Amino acid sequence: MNSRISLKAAAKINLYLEITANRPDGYHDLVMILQSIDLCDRVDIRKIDIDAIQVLCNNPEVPCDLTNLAYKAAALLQETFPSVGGMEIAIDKRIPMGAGLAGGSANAAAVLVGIDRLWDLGLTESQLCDFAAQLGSDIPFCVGGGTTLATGRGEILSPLPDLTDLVLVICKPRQIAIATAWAYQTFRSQGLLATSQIRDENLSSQIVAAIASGGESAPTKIGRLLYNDLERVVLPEYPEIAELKNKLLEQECLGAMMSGSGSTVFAIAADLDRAQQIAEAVRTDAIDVWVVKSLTRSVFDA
């Protein structure tokens, strides 16, 4: 039996995020389209002789205690399955923090998948997603990944046809990190649900249809239909993010939007050459930029 496993954990972006209702549990009912991208952390899990969970990370800003989602994922499976022993989890961090890219969720998903394989638990993807849902709303998606419609609070997943050749420019203002909880709470406190301008437009169905249409025209169709309700909260509060989005829109991209609760903004490019040109146009000392492509899986062998 293997004593270690190395996995890649992919970031995600939101191609669509609509808040449809306030829930009594403090969460929100959502309609989201999530997409895995090839900006990845590496997660190495190694069995150790003591009955403990040790988390290591090359980024000193990442907590390595029991508040870390990867730690929580390991602890959940340890509590559930007596055969799961002690382990060291080493995270090579590439996905920026506070970016709306689900880096922490991706790490937790990789830990769930890795423990299942390392201890031969025989869990199905559906069972892994059930465990993931106990840890956070983004984590079930990060177990499988690809192109997915997410509803409920984000845990009800419906696979969509894979977007295999979507080329994106991902931009992150280096000094801005945004708490997801703050963005949603502010949306609720400002009563923005009541002033939704797209409630009756059936926009989510339009972008699902654009994804399903496939072919060379799909990225162009998708670019025109990008939508994120949380921009209504974040962009007024952080004009630098609004400025970055506008700069991307000036670069002949197919569409640009903030991902999740920010602070990342992305653009869809017509091809790799155009993406590189867009990246050069917006990269500064204060803005990190990646050119990435869509992925069909979230967790895979490193």
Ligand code: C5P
Given for the second form:
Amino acid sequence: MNSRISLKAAAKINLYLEITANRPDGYHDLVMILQSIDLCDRVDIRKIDIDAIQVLCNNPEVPCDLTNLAYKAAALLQETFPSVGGMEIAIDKRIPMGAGLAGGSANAAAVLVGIDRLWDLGLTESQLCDFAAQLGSDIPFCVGGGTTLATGRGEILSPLPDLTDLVLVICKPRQIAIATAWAYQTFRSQGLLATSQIRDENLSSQIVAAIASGGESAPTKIGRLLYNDLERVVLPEYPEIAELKNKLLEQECLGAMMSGSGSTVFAIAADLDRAQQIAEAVRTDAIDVWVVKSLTRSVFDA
Ligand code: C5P
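Now that the form predicted alone has been shown, please provide the structure of the form predicted in complex with ligand C5P.
Below is the entire complex, every chain and molecule, led by the chain shown above.
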């Protein structure tokens, strides 16, 4: 039996994020369209002889203790399955943090998938998603990935047709990290649900239809329908992010939007050449930029 496994764990963007209700448990009901992108961490899991979970990361800002979602994922499976022994989890971090790209969630999903394979647990994707949902709202999506409609807290998933070859420019203001809980709580405390402008527009059905339509015109249609309710909280508080989005929209792109609770803003480009031009136009010392394509999976062999 193998004693180690190396996996890639992909970031996600939100092509759509609508907050539809405040929930009594403090969370929010959402309609989201999530897309895996080719910006990946590498997660190496190695069996060790002592009964411990050791997390290592090349980025010193990542906590390696039991607050790390990858640690929590390992601990959950260890508690549930006595056969799961000690392990070292080494994370090579490329996905920025506090970015709205679900980097921590992607690491946790890779750990669930990796442990299942290393210890031959035989879990189905649906069982892995049940464990993932106990750890965080975005983690079930990160187990499977691709292009997905997510509702409820974000854990009820309906796969959509794969968007292959969607070309994206991902821009992260280096100094701005945003806490997801802050963004949602501010949305609630400001009563923004009551003043939603898109309530009756059925925008989510339109973007689902655009994705399902496929073909060459799909990116153009999707670009016009991008939406994120959390921009209403984050952009007024962080004018640098609003400025970055405007700068992207001034380029020849098909649409631009903040991902999740920010601080990443992305643009859809017509092709790779155009994406490189957009990237050069917005890249500064303060803004990290990646040109990436969509992926049809989120955890795969490294
Ligand atoms: O589920 P997770 O721990 O990733 O969520 C982080 C925070 O984001 C939660 O503590 C909550 O404040 C907020 N959130 C929310 N509604 C959701 C998902 C997350 O309010 N559907």
